[in-house]
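Shown next as structure tokens: one chain only, the form predicted alone.
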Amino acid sequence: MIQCPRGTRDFLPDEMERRRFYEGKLRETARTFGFREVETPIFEDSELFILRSGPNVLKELYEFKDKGDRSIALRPEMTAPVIRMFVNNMSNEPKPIKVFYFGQCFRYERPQSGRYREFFQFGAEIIGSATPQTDAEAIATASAMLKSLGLKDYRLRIGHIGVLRQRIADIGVPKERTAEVLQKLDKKLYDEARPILADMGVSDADMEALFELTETVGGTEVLDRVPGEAGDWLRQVVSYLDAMGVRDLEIDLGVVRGLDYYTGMVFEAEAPALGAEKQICGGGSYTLSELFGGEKVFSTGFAVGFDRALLALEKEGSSYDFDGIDAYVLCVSDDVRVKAAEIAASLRTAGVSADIDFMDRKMAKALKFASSARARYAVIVGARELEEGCVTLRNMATGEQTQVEIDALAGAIVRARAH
């Protein structure tokens, strides 16, 4: 037997019913907030993911020749792909540009709990504005998503890069090394970057001091911490986030993000139900657009990391509604089948949603069938019903059942839905 590849699984009905049920509510949020949706390639040239991120990342890549002998790799995460776009067919237009979108991304990892090589990714990148203002809007827009999938335990790590990126150059690491410091900085990996710091010629105490600075974590009192234009920013960011109601949240200097672009303010959301691979969201300010052929434009933007929020989700205790058909159709006899099937078309047109027993079972076993399917209402089909114009109507959940007529039957399922 065939089974689906390592780290990539098959959603089955009800799974897939609940994951468009909660892609809905970030769709409707991001939309709430002014963002309009885009879509971009399940592939790439892999030099936008190398221009992105460096060659070490092609160790992550699914990357492939095409027939064409071009280098091609599946997207790991959509933000490169995104201000490629902007670069290609929006760079002329307005500015700010808000959009969101959501696909699958790709990784070769060791597959864990909440972390597979296919994955799904919900983002918003806010284009061509670099204000405390719109850090705080990408922010609030995040906290918004994640408060509309029902998540009841979430915290919101605010930081910014300047900060650290400032205090590396000031102990003698080199510019082109301060990448490989940060991405040591941003999982505490301190053991790591001890003999790498020292190898550049910085003392302990510099050290002990940096790796004190990752540590800086509190309310809005640590803010009086944060010197020069850094602190300046993120109090004006804290306070713009106030005005729109958001409070809960830390502020973190210790929030990294490993990447290079970042350029100002960063961001994290973790949910403690997930334990020790608790991040659920990430973003911040950055430039790319640059790397790409374009003109270098500031933007913020954010990640939700999807499978892992509903895994978040399920560890709290969530639960799910599934929404069923509204009714099953089934037949009394054989002679009636050719108008049953009549029946549940009308109930389609009519924005009903219905089904038919197309198995030819025994009452009792039809009616456990619709059961199963979590059909509302049975219409139940008789000859000598239909002498009268009429079905059976039966309520699913306390097995009371009315004769209703064939032209009032939609009708009469539409009003019983909306009580």
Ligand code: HAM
Second form
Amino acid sequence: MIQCPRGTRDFLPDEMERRRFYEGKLRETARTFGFREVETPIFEDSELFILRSGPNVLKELYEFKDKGDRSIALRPEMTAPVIRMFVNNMSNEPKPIKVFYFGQCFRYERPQSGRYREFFQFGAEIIGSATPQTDAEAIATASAMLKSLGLKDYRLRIGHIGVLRQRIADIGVPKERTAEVLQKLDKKLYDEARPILADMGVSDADMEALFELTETVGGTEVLDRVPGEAGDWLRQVVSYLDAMGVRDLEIDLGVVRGLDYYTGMVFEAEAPALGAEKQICGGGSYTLSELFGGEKVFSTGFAVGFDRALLALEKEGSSYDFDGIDAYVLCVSDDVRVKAAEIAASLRTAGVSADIDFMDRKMAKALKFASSARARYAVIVGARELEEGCVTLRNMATGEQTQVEIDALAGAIVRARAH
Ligand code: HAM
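Taking the form predicted alone as the starting point, write out the structure of the form predicted in complex with this ligand.
Expanding to the full complex; the earlier chain stays at the top.
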């Protein structure tokens, strides 16, 4: 038997319905905040991701040569493609440009719970604006999205990568080795960072001060310990967020992010219930457009890890009510089959979702099938009732049966649905 490739999943109808429901919530929220949807190709020229994504993403890139010997990569994330799209097609539009996207990304990681090789991101970018309010708008959108899913237990941490980059430069780390140092700080691997920094001639005192900086964590009171203009910037971000009712957040200068393109504010949301793979959302401000042949344009964005957010909901015991169908049409005898098909068609035309038995099941079995299809009503078509222009309508929840004229059938089901 051929299975789906490692780190990928099939989504069966129940799961798919649940996913679409939550995707809809995110979509609604994005629209509420004034974002419009875009879509980019699932694969791109590898160069797009190689230019600035950083070592973490590169070693996980799904990269191959196509039949024309071009270097192609499956997208590991969607910010670079969206900015390419902006440079190619949208750079003259009035700013800021607010777009959102939903789609699968690919990273050659070691699969485990919450970590897949094919996973879904729901993201948003605000392109062409660099103000504390822009940053606050992105964070507020992300926070509203997580809330719209019904997620309760998550932490929102806001930092500033510019502060760490500046400090790293000040203590003498060469530019091309910044990513390597940041990677260690991201995972708080200070013991691994020490020899690397020592090798670059960084003094012990500078190293410890750097580690202390990444440990600047707490409520808004720690903003006083954020050096330079970044402290003031973050203070403004926080006050905009406060005005928008987003107050459940922490300041954490240890938020480093795995991607290399961030320049200023960075943020992450994590759901503690998820254990190792608890990061459900990440983002920040960045510039990429100048790498893709455009002018330098500042942007802020984020992406919700859709699969992880759903896992977190499951862990919180949040339940989802399946839609089911309005009606399941079944026949008492073979001679009414054509008429039953006609009745099902008329229900569908009237906007009533209807399925029909064509497996020749006996009544009891057909009713059982109707209930497994989560039908709210069974429409039982029998020769005797047909003579009077009627069918039997069975409420699947109560078992109650009534005789209904065919012409009034759709109306009866629609009226009951409204109650
Ligand atoms: P990222 O943090 O690399 O950021 O990914 C965003 C989210 O995708 C993560 O927080 C995580 O929930 C989810 N994710 C990442 N890798 C996997 C995986 N292997 N399996 C399941 N979920 C995963 C970005 O990709 C940026 N483009 C976000 C952004 C948008 N920054 C600015 N604009």
